[in-house]
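Let's start with one chain on its own, the form predicted alone, as structure tokens.
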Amino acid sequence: MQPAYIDTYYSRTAATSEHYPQARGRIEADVCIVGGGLAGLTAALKLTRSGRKVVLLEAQRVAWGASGRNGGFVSAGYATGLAAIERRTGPDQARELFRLSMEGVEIVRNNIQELGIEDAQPEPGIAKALRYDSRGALQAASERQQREFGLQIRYLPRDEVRALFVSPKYHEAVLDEGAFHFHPLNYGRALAREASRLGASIHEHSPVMAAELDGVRKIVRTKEAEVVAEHVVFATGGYTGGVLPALKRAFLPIATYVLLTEQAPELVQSAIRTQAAILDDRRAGDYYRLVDGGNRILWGGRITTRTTDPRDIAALLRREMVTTYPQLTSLKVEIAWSGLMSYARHLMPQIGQWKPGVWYCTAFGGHGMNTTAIGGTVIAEGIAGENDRYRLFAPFDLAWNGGIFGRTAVQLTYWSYQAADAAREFRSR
């Protein structure tokens, strides 16, 4: 059982602290929203300013769980790459696709905007950099991006590279500066007000326990309330429940580490030398950022398909910081946390409609910020008939994950993707 309270960097910074009412009675609605992360509260944001009557039920708090305590990097693309996504689909549809990525990163910059979320704390710039050189495929890469999709994509070579993260281990990167990193929780907790105040009923600590899906009027019961509405949207992510069998077996939850340093500037500064946020290119590596002014950093990375906390989190994660900046050695770390995030074995979101009125919008993991925009508004327009977007991600749907077997894959592939990036590491010294 996972705290309702979780110490983060975010919770402790959180802008305002409102609570939802649990849910009791008899609720009648056009919508009932199953999940109040970033994909639930997107979709009850846009059904609501459509007119529809939406019911929204969240087992904890609002962005309680990887929406509300990620790195908060906001760029275009999807967890597995452009040439995967191409196999399966053609490269029309992978197109078509990849700027629906870029339409959720303006989703998530235009509500910040138009909302007034100050406290969103939106930073520019996010920098894909290498341990390696890769002989010219790094900037080819990123030249092709900038002509298909008109991305805002600077190559850095090695010595502007080494300027701005101090570092031995960096060669290059590209720096996206179209990308953004911010606040998440703050960003959910504001969509969550603005939904509420639009009219839409919003509960926390009101899990589901049981579903009637097959009649025309679908029926979600939680301890204490029964809703009963025409469309049923499940937007839940690592901690989904039984309650649809189908979609608990559609993905993987897999856990990733966060850490914050102490407060330090100098030190801080004599490593990481911009604003902008970094990705490590290693699969499942390293992502950071300055945070609280440049006076901190918050560091994550690492994944593991097991679901319980390893003894010392900030430990395996200082390792990697100092690694790759020695001159943090005495750099202490403030607190550390884990969180669950969904995966499907394809590595794309599931997004679209299981039967007549039942909705899937799930799986973000790994590129979770632009991609619940995205996944949260197509669901909408498809429950309002607006379009039927929702239908590109059919290709990518609820596949059986492979069980425990298919954890032990995941678990396999990455410490393969490890030695794999050692190797690559290794040979570019």
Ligand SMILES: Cc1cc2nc3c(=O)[nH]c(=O)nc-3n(C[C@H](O)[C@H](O)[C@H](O)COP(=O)(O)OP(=O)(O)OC[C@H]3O[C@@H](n4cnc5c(N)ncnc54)[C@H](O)[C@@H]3O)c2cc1C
Second form
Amino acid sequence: MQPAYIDTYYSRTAATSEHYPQARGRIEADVCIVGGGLAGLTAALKLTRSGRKVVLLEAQRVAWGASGRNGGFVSAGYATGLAAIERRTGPDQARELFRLSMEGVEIVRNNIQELGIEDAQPEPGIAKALRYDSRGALQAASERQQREFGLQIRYLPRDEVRALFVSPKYHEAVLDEGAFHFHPLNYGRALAREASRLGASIHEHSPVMAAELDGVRKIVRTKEAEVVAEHVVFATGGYTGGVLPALKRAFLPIATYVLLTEQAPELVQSAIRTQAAILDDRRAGDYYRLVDGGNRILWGGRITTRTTDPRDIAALLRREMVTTYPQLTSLKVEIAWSGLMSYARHLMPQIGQWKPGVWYCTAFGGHGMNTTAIGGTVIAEGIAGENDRYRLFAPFDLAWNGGIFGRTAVQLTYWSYQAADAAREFRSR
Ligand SMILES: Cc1cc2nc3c(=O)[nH]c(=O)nc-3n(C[C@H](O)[C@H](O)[C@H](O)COP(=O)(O)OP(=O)(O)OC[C@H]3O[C@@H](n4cnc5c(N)ncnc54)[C@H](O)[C@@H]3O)c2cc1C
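Could you output the structure for the form predicted in complex with the ligand, given that the previous block was the form predicted alone?
Every component of the complex follows; first up is the chain already shown.
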């Protein structure tokens, strides 16, 4: 069953709305990509640029999934921290993976510049803010990241953070000046436009229903078409179905929500006085930023294993916003929506070759803007035989998601995190 979602949402904010034809008949290709989110689109563009004949099949519309609905925060790192990665890979490979995550940020930045994607509206700066006093730990951690990876991170003491984010909640923050935020749907559509211009065949409303993956030439079937290709890439994110059962068993769909307020420049700027975006450091905390030239707030938050939408997404998020910024009590919400992320149990992306010619590129969690760029890139490099950097992700395999027990564990963990965050915030008052 298709998860429920609000469909009158993000697409209203898009600059353009090209349509791509449904796939029909027999189509021959070098590579068939299943899923038109940023992972699939990045791979499609790179493979097309390297001369491969690419067919991309998207069940709905280009960037219809998480890639078009997300908060637009682009920063280095993964959904899990360096220490957890190190425990599985050792320090050297963990550092290499982190540097790859930085490369992901640059891939997105370069695409925006080189393709002149003005409606991606990139704005520099993402601040990570704490609701408690870390007693030097935040500053020390940011200095380490600066030293080890050259990230441009600036520590913001309490006075400075409260001057930019006018909330009594925040105690300190770090501002990553090399990170940025942008309009992800406009970016995704621009990648599709460029891939199509260079010769990729992009098809919307073409859900893949079955695949024969054993032969040298694989066959991928939609209702109206049969694509025959040497390579198949599954990039179906949190909307992954049962076409490749190993993939379905290996991820948990996790929902998160976003709202967009009405236009009220004076009111929103009474709360947020910077173009930098803010990430509330509570585990699964809020993420928000000014959009539309500082006229509105885009506010995201909450995570849940419930994949059908509650009726009151806007009210749920609005409560968080007003608790943080009481001066926004009269600010109205214009639209709200949900999206599904794909999480593996190890919280790292799942990137690799399942069997010869069958690739997977998924599970980017809540950190997909830089990591889909990496995933699409290293898979394309692997298919083109340029290198095997995709093997860096081998320690993070298609482990079983734990089924219903996995879901319950995630929800319980989230609630216990919320409780721990609330206690820590309370102690810092
Ligand atoms: C509300 C929200 C806020 C977020 N905020 C941020 C953020 O600020 N920064 C950040 O880094 N990350 C963020 N994320 C995470 C990020 O958006 C995702 O990790 C990333 O977009 C995943 O991209 P993807 O290409 O793997 O999947 P998706 O973008 O979900 O694309 C998968 C596509 O596959 C298609 N598909 C599925 N099955 C089939 C099939 N059988 N046949 C054909 N097509 C199929 C779907 O229709 C979908 O379009 C957020 C996510 C959400 C939901």
